[in-house]
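Next comes just one chain, in structure tokens: the form predicted on its own.
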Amino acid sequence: MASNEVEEAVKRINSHKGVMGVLVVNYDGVPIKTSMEAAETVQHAALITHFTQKAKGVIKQLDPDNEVTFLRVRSKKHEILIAPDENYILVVLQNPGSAFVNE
């Protein structure tokens, strides 16, 4: 995917109601694209990368022929949508009270 396509995808996702931030990170925890503040980006990139790798390991241990395709974590304050790919992880942080639709 070209850089301008990634930028457009991040803008499109970020425009949805309730979305608080979008982050694309590599598996080293390095942010590639973000719509969040710098400190928040670094913290989320490191923690979510670690969390994603752990979740992938758990799934592989339970079933070596299976793999993680999507993670959704919901707390009282946030909902974190995680879409791991081969080289990158797409993360969407949203308000749990908002639907992920553009009304």
Second form
Protein chains: 2
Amino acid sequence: MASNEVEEAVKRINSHKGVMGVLVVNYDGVPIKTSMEAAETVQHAALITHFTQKAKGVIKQLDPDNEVTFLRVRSKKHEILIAPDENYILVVLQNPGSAFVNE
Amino acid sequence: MASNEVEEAVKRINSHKGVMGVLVVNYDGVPIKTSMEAAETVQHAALITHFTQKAKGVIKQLDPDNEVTFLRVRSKKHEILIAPDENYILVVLQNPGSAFVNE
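Just the form predicted on its own so far, so send over the form predicted in complex with another copy of the chain.
Zooming out: every chain and molecule, the one shown earlier first.
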């Protein structure tokens, strides 16, 4: 995806009802695109990248032929949706009562 | 919950279509109830407890007033549902195409 396509996608997702923030980060924890404020972006990027690596490690340890496709962390205040792609991780923060992704 | 109530709950969940395994584990990674085989139980209990602690840590670091209520790890081969309670963690492995919990 070209950079402007990524930007459009981030904007589109962010416009959904209940979406509190969108972040695209690489596996070094470097934010590529964000709808959040700078400090919040850096903190989320670092913690969520590390957490995603952890999840990938757990799944590989349980079965080396398996692979993480999607992660959801629901908390009292929001739900974090994490879609780990080959080079980038897409992170969406949504209101727990809303339904951007509610499959 | 009394031990036999936990056992009944594990059996009930495990009887749902698409459920591949149910595990109740404490925060030391000790399995309390399981529908899986011994080796699989021990491995899942250790890795998932550690992973749950990690998720709780991430959420607390992002906001000390927040708390994890539910985790889902979808992979190519299955989906792991993790419900961390005060003293125990309920873990359900389900077929990714099925819908025991599909909210």
